[in-house]
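Shown here is one chain on its own, the form predicted on its own, set out as structure tokens.
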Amino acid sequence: MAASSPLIDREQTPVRPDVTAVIVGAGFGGLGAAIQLRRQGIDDFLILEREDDLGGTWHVNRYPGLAVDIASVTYSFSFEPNPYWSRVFAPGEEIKAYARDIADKYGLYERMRFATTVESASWDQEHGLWELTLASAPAIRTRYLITATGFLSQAKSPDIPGIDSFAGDVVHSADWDPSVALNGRRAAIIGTGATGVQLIPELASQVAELTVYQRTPIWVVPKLDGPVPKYVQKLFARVPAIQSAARLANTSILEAMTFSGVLHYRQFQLGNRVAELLGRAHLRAQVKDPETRRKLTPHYSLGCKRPTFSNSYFQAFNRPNVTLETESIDHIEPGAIVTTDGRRTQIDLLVLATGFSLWERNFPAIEITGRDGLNLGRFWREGRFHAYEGFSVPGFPNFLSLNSPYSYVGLSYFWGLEIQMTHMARLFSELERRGADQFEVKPEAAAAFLERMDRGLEDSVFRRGACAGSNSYYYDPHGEATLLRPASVLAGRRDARSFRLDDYDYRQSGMWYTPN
């Protein structure tokens, strides 16, 4: 990187950042990054959020039946336990309230700007600053850029001929309109992923007719859910160590599932098959019709795509008003959906549970241009998707991306997030120790990390299992499973505490330039 111009005369003008750091996104990732900045003594930062409130996916998603699919005791910051979850798997509004509580406790609201869309970010090589272009506000210059835009931030609508001609109501699960009436409607829902699993039973209980359009069946296992008794909540509040023990127990179970069934599939195929038998047994116990059971049975290895938990999804297909449709959709008409075999289903409500674009409109969610004009989107798509420790990319100084390839560890987003917070702590402490204000990961360090990730995936279900036809978002456009980090949570935490500090370059930038 070129050094900044030295001070020449008194006419020179200082070029200073508007703020020391900018975090893009006010979901849990953004909250965690902000907390860590404060721990490092950096209070001069902004959190820019395109929505009108914090919470990320827990603000955007408000559909009926929304709930966390990881036990709440684990789906939360380990250093900020909430003893008052109402259920083992808390409903969405409680997760959103938890985010508000975190922001209040750490004084983060004062640093947030809502309804602020970041369109692009470019590295000013001469002055060592990031310049952010905003949709409806002046540009912002910052020393450090942290993107916390999440994996599930870009809603995906199906590209089906005629969908724009539909005359009835169209509702996307990520933009739910509670004013749309459900009772008495002839409805169709497209999508049977984790969102569909939660939403379909709710729709089935209210609409007159529901046709479920399924492309890929999903593995579903029983959900050990239920209300958390008040005396347990009080016990957790009075003795936090007991809640910590419950968190550790749940973490250990999920770790074992991920480590054996997904990352070490070759060695533990028998365990994976037992889990599949559990899923099939759950399906058989809940669905009466053999043909419907056949259509709902996945034909790919469990773990190729994220499975989910539910006690009500399969039961919905026993209802007389619910039809499962597996024929592909040919087109949509103003009042009907027509499948490729020519059958027409009359509907007046279309629900899209088609999820999010992880790879098409994400990675990155905004245009990011680094050193020497390097574009991050092209860098990943023309090469390979990778980031050092799932966090930083060579050619992009003073840039950290929380939602990067190989950053997701285990099954709870908070595990990976806290690992990245630990990484931030060591990195910014080293900057301070060296008296530097710029960092950039070395290309050879990033390449070595990618090679280690390759080796780690060798025995995984993604390479050893039967994943064809799973339509899994774990796979990037190159066909590589680069979303999930092939490491245990313990290994990820160890790496964050011990990565080689010399894997980064550090330097002190100048603060001056000669004006035109």
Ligand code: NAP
Contents of the next structure:
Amino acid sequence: MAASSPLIDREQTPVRPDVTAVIVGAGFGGLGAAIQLRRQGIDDFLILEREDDLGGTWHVNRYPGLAVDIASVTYSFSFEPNPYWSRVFAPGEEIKAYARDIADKYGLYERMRFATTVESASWDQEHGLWELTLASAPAIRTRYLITATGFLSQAKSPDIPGIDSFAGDVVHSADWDPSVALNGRRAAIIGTGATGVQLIPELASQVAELTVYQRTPIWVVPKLDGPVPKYVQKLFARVPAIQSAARLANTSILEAMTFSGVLHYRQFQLGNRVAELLGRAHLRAQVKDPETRRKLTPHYSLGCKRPTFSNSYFQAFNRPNVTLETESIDHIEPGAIVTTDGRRTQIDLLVLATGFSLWERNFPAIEITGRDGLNLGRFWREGRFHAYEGFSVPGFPNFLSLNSPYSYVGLSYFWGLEIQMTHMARLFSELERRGADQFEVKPEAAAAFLERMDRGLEDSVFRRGACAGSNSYYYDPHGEATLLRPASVLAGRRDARSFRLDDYDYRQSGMWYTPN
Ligand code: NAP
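Please supply the corresponding structure for the form predicted together with this ligand (the preceding block corresponds to the form predicted on its own).
Next comes the full complex, and the chain you just saw is listed first.
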């Protein structure tokens, strides 16, 4: 691809982009990418968002009981600490308000276009630009394309026979309708992932009857939550170093858990066993009925699938109005759910906490066509899911994808995001230094990174644990656990600060530079 000497194509007709960069998605990923572009001196960008407001996950998810389950001192930008979190684990609307504050502070609202759905993006090789097709607006040409479409942005409705015939209300957790009444309803909820765990206690306290349809039990450990006293908030505001110390302490604990329990399961499986014992003890302390306890006990190693934290989930199953159903659903009728053993449960409200289509519809979330007609979805499905440093893909010039295979580092989304911001800083500075305006990662660099990730997973719970039957979305359709980067946050940061700049080819539109 790279010529040995610069080649200027004098035949080219210059075509100017409408903007220098487009970011797709106004969640925290989009905000972080925009902040980084501003830091690089690139102010001519747009953030396109299909929803009617910013916040991503924290805008779309509005179900009762929504809260973060990574402590808020950690689940936030390290360079924008918020001293005023009301609880150790902040409720959803506070996190959305934090996103609004960040957008205000960095002047990002003026760059956002809401209700703007990007349908596809194609690389225009001749002019060195991305052409974006929008659902309800003219196409946009941009020099750089950054997708920040999240991992969990395409809600999944279960493909259960008869579901469309249901005559009562149907609400998905990611499309909550607050006007749907809960009081006095005969409700069912399908799904016991992290969302179900938060939603079930809230529903149980309001509806007349609740049947919980569980396919796979989830590991649940106690949540060390509570209000943050006002004096602590004031202390954090006056002496930010104290909040930084709290963040460091919390981060270190989460890092130790990931390092031992997830990445080095082979060496530290005793630690996982202890965590499983804690989960079992929590269940025993909270659920009276042994049969219900048995049904709620997971049968796979902790860590194969995302575990969660709750003090109220298990207790909900002690309530007389709550039934745990573990028989598979056969079909749904206008007024009932029927299980495979023929039992019919009459309901008038169906709540879907059935999660998201990750691999099917999020990799990528929009159709992306790179150089020589290469389709990103096919590239991943027909080959393997991978991206250099979890961020860039050979064949896709001037394209960065925040939510790529191996981009998620550690337990807080913000860690991986800040690592990617560092990667952007070095990449865009190098472009400037070379007087170039195009970059593309070399295939051999991407292949070497994939090989390193592969080796890094060797001792992980995904390969060494008892994960069969866990139904974990950490595994891609090829059966490889390519979502999480097998590295500590420190190692991820080090890589972002030191990846080889000549792992990329650089080009000024019309000429290629060989890296030096
Ligand atoms: P999820 O973890 O994918 O769980 C979906 C649930 O629906 C699972 O129990 C699944 O069963 C069940 N399900 C799906 N299709 C089904 C079907 N056809 N029939 C029966 N059951 C079906 O989704 P989620 O609970 O929305 O959580 C997704 C992620 O969001 C979490 O892992 C977490 O990363 C994030 N989250 C975070 C927080 C937070 O506080 N930070 C809160 C909520 C969510 P199987 O397990 O058998 O597939």
